[in-house]
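Shown next as structure tokens: one chain only, the form predicted alone.
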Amino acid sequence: MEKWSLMTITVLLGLIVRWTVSFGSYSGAGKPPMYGDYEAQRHWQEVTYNLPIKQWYFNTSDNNLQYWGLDYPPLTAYHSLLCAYVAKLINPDWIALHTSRGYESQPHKLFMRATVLIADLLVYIPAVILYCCYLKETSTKKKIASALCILLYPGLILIDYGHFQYNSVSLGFALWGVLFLSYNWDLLGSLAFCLAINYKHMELYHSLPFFCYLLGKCCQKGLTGKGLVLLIKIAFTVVASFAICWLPFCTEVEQILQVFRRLFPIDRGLFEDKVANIWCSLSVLIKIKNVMSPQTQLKLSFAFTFLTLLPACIKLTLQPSLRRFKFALVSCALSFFLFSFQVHEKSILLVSIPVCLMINEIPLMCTWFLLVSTFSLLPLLLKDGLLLAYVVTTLAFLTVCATFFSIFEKTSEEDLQLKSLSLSIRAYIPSFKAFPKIIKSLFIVSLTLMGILTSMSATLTPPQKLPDLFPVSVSVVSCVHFLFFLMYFNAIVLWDSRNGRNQKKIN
């Protein structure tokens, strides 16, 4: 009862944290004629109300596809369409076609903001909190600790109730499909992870170790016989949600390579904005864009995503488990993120996820990472106008990290999970036992120079011959911190001997 209490207050304090953000700016506010990303979702709801679903994706003379066209998955789609309903009975003029282009006013964005909360409490909460408490050989106060960090991760919470998305709902989903994974219910999974596909496409991003941890658990239980039935009921699944969220689109073929041309726009380049991976970083040294051909461009990201990811992959299809199942996630994630095609910076978010699920696992770790991944985002959220959101957040987060978990102590090669490979350089090292205060001391210098770019890109004037140095300064830190920690997160699954401790055993 104490824990459910516990878990009550925690729920609330992040809901508290939550709304209080809305209260600050958003994207494009009062910057027209595009407006941002609020605005796109607002048109969207225009569109899908007001059009039939056959033209949603098209270009008409209803459906501009210059301004804010609907780029996202079926499932999008339809939750646009149902908050569309719902602001129709409060004010049709929030929806009315072409006359509703860049309305804002405060009732509208306290209406959308509701809809940013609402979802969340009915996909995102309810999945961390079940999470973590159904962590085995955990603690309460572990759990609860859990939860609250997970809560109050400030990157989700500043780009969802301050720059303005939806990223809680396929998020949501996929922490979904982790829970049931955990407790043996694959076919569940399997269904939560489509739902979450089909919401925000980049959820690709999760795809291979979902696919690889089912398929190398169907050739454990032995594929000429349980596995096989598995690996069956599995497909079946994966098909049967894939269909009823297309069926609507699904009465040309058309109109199903428009919503794919839609969704992987290759013309749009390698990267957009100032994006904290290694194409947007290299750019400040080579002019990618401009000595190669998207074609080209698009073949050697694919190279180094897929030669980059593959290592996490292989290991979790010969031996499957739900630890090492979570690492590949933050490891795919991040080989994405950093080398993919067509990488936005709210697409951090896909690797901070599962990251925090590992939280009470790798305290100082994880820590670092959703720290470093929020400071990635810091040139859009000065654009938004949320520096002071970003600042309280940020170090509310840092805070209780510290005080639940005790990061500064939690640097042992055991605390970091690094003893094996620590074990495997003493074999040609003897003496090698740097790993804590090599960590200790990184994280430390992270931090300062976090904190040096945050005061100068918010205080300072860059000059006129570079008015990108702040941007880019950040993005390549970035980078260089994400490079850092996707060779930590491989290393910890490469040299990975267990099963994972807290893991049932696979029937």
Second form
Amino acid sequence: MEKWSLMTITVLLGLIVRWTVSFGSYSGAGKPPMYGDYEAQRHWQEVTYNLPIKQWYFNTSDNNLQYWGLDYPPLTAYHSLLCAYVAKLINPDWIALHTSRGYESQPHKLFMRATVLIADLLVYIPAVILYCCYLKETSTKKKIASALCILLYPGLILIDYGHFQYNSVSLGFALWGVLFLSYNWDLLGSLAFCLAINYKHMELYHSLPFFCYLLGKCCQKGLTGKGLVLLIKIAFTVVASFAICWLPFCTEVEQILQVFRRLFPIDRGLFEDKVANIWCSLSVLIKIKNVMSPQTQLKLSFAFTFLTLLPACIKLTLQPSLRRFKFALVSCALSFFLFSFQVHEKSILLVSIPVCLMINEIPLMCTWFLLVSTFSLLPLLLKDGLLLAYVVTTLAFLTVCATFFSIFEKTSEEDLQLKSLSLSIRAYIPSFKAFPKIIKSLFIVSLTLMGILTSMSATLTPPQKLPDLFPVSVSVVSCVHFLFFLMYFNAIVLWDSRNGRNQKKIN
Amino acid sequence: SKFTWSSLYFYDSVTLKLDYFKIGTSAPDANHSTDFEVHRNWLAITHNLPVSQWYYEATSEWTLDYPPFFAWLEYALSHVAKYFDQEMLVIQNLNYSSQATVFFQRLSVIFTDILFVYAAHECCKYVNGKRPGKELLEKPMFVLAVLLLWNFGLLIVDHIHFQYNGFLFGLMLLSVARLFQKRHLEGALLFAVLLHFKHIYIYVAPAYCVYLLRSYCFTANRADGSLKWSSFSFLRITLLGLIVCLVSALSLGPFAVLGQLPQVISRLFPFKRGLCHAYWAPNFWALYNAVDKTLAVVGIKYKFLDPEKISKASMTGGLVQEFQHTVLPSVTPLATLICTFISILPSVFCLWFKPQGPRGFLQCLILCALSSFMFGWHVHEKAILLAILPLSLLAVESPKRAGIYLILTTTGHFSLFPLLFTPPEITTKILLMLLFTVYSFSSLRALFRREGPLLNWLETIYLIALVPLEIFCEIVFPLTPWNLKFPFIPLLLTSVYCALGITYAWLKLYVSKAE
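Could the form predicted in complex with the partner chain be shown next, to go alongside the form predicted alone?
All chains and molecules follow, beginning with the one already shown.
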């Protein structure tokens, strides 16, 4: 069958799964007075449409920042404004100032879901398709399989079409950035990534790898010649794109500062809710929040984050290659997720999407990671009433990956990209041969554990003394997995150039 | 390799089931079709009342109108249902649809679909691939599996609308598969059982009867292929008769003993309904009605007819149940029966005089199903699936049949569109239809790549024109002022346009059989 028809079928399947998930419930459905993320997005449409730009980020009588004040960068605000214009054409009640608070109806839900679908179709899905079509050294079958698996990744679908957010836009822009960089169109890549950051500032998790990779490239070209020219051009592109996005806010310094205050709420503490990150997991044993002052917490998280991501970034700057860049995206984002300040569980998507990009190289580990990342979202999904969607999409994803990539067969050291590491280990422990078996059995154990925890969370009620037992266990289990993956991905980046034969060509 | 493909499509069907689950259970509450309430009612009736009351109970308007085996199926399901939500089993709880009820009902459809998966598996074994493709995706067996399991019509009707057709078609395909395997008695048994689950399958009974009589009861042919009267086996016909009688006794026996047979028959065959279903199945009568209406309009405009004499309803109203034709003669149930009978005669004769083994039988079955769709009384659009699903088996074997299949399936599925009309469902149905259409076209084209194009230019244009038709009916028309005055126009256009395609496919199928 022709590639285009297979790709069309893949896209259609992805769209069908997305649209069916969107039939389900959304965040904060029917829960006054605050509702949830869905209401937040609707409220932003209301605010951006009815109020002048100067007031969007400020606390005024018309704009109560306590009730879902804007806390994403300007591009999100412009997107909400665009949606508001369309909403006005269909039904002005949806965005009427003040009176539309908590508005919920079937047509409105359809409208909101449609906006997510359209944004997805315009930004994320084309990026995925183009990325998969132009993967080098892969058969058509593997390309289609990668596209299908990426499009069926449950985490993004459940958060965007279930819980309700627009992550696909920022992640899509970041993906366009990676795509352009793989063609050496550095300026376009930087532009795309700047758009991503200006849509959701969480993309800053990916900024270090982009920076290090481009810097490394410039250094390679020679800092006194072409490299410097490239560096200046990139810097100019970045500044220009930021300037254009922030143009309406550049009139007063106070405006810019206020936006920053909204984007980075430092006074909100080390973590909120139950998130699969080190600080939350450690707080099971030691109440960190009580032991240290906020300033110390900030410095500690800063220190750990940078400590863990520095090795990969340094290596990337010194020897930039596209493959190392993609792995660095994963390890940096994962370090940020695990150790940073005020992390939300949805930020795991920032790690998952780069992992998706490598699914055809290391199918087993990527599938495993993607399943764990979806599992870590379970408490949030249970709160939103998305258990059924979660179970179905996860099982479908596992089935598709297992069928197309034969993950249970391909567990040799070469497949796991760990050849160089195991060779090094064997230099010290000659009889060490058990990587494939260990990994495979760990995978099965992990899957079983996740399955058990899912069914327990869904069916049993926790004991009185430990009301948060299940969310905390989910977070701790996921955190342990993430630490393991952090070590794994770092190992690949750090060890992979030792054995020259293994290094694939620049992909 | 055989294991790989079978496991692959098993995975495919599992994923499919899971998606069905999501589709089914997440359909918005406001949208439960009446079919949902119908089956809930039947669960309640069979659970609470003794057998003697089943066909008399009439608290709800959705009385039991399927044969007894189906009632027993509902009875069995009701025993599982009580663990989900006791309230759904109370007869008085009309239109009761709690989350647990919906969940259980959808789950039951998916569960019974397992039979359909098994039947598809059995059918795939008998597909003749002309040249074994190296790619799994190009193997005829795989293509057939996907065409059957992901059939758009079945998906829409069973999992969004709610019926148990998957299970029933599973029985039918399984009986076909058994006939292919020369296990005639099993095939006959399965078909007899099927008849007592849903009597609509009586439309294809002639094919079964003639085939079994001709190819099973007469054990040998003469050298030139014609009938050898002396080879008639009394044993075989007795066995067949025994099977049919046993099954009927099991099904209708209890009711015959209670003296309720007339009541059961009257429930099963309600002829009071009109010629055309509310949505006008795209069959011959749709064309007939359209011609009649056109002639009436033309006649009034050019003063051939007296406007006073024509009933108001048929002029401006929509689709009335009792359709009185104005210009052309009115159609009675008997007339439709005669037309159906005449239209299936050629294929049945062909099966008798020139039997070509199981494939000939399958062709005859498809023609019977399609002919009865064309001329039947009060046919529902869903009945087109009775022809589409068996035709899938032939489509993967010959390019000519593949071409006919593409026309029939695309127009048939398109005619199911009016069943889903709420805004969220519109996107779902378009996406699913696109998925199935793209897959069927590209996979069949890849299978028969060396035979040239499957459809000629006229057919291609006809099918492409479905897109503007859909845009007009769903988007443009509702925004025009005519929407209030003539709300039935989109339905009329859809069914007439599809009727053209289906009639064309039917004729072409007959012609190809004659060759």
